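Shown next as structure tokens: one chain only, the form predicted on its own.
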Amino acid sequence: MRLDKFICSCTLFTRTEAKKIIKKGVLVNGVVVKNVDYKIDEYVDKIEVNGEVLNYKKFIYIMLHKAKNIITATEDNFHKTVVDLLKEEDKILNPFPVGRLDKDTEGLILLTNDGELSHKLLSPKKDIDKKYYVEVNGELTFDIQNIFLNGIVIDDGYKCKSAKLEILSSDKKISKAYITISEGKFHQIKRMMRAVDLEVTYLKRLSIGNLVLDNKLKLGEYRYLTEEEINKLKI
């Protein structure tokens, strides 16, 4: 890994501070290096910033609260995508989005190099609940709160696990509720809603497993996971 990266990976030093620090000397291994185009190891190799050790971070977690028009994905030619958000030195190892948020859908989006945990989180088989808020242009009832717990049929003939359903208000004009379900079908909730004659007008997701969105984060912003938010995503 080239030295100016690895400093990057370690601190919160731009790519560009990273570079004068190493002009002006950093200790690899005991010897001064100047070269930011120098390779160590990260794994091996002892590297000193201003008398103090780093140590190497092999997995960056993200948190970011999605606003609506912006991708969920790494690159797009057309429009913004979560990725672009990150400021440079964020980038540095490369995390990807966990996952999809419609393109109109706001809320929570974990970005992580972490593949192990990212399959974990996706994979069907652990039933990793997603917690969203939702609004519809119609009255949720509990007759429809009982067929999503036992399993909505939608259009294409696919029964869905089952879905906790919490109603905040129920109005002939507008609905809201809290709805929780375990997998991750294209337009899931939309088509869930659609099924039952009504049209979700606002969607945001509220957590992932026990990673819970922070309300201090605005549309766009983001911050990095707590050891303690780690932890326990990987329980």
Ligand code: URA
Given for the second form:
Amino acid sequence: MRLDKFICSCTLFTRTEAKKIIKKGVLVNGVVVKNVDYKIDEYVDKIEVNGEVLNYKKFIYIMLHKAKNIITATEDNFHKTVVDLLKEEDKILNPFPVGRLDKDTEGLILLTNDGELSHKLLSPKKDIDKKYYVEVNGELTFDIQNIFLNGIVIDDGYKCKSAKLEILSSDKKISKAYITISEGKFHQIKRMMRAVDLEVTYLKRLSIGNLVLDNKLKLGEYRYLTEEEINKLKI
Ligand code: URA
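What about the form predicted in complex with uracil (URA), after the form predicted on its own?
Time for the whole complex; same chain goes first.
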């Protein structure tokens, strides 16, 4: 890995700042290096900046509060993506979104470069719960609650896994609920609601497994996961 990239990955320095630091001299295994594109082995070499040894951070874990009109992808020619919302220094380790939310869905997105964790969270065999807040344009009834619990059949004939619907309020014009699903088919909640003749008018993801969206994060904001959150997700 390039020395400047390494410094950015384990400090809060930007690439430009890292380059300036290197030009003044950084110790690589005790030898002064001033060449920004000097290649190091991040697992073996000892890098010191201002007398401090840098520990290589291999993985990055970010929770982001996605707003509408942002695409859950790493790049897109026409729209802003969740990765575009990250500062340059937070993109260095190439985090990618785990799973996807529709363009008009808000809420929790996990971004990481930890392929193993991503695979675990997305694996249909693992049944990881995803909880959403949903608003629909008609009544939510106990019948619908039971139909979802028993697995509703959607437009393509697929029988969804059991889903938990917690009705918060129900009215002919608008109903509000929490819905927890353990799979992630394309437009799943919208299609489940359509199967009972309802349209989703608002959807927001609140949690993935035991990772809960931090309510201090405003739309479009993000933060690093704490050690505790990372460890709980890996269980
Ligand atoms: N279900 C949907 O219909 N859309 C999402 O974005 C997530 C779940």
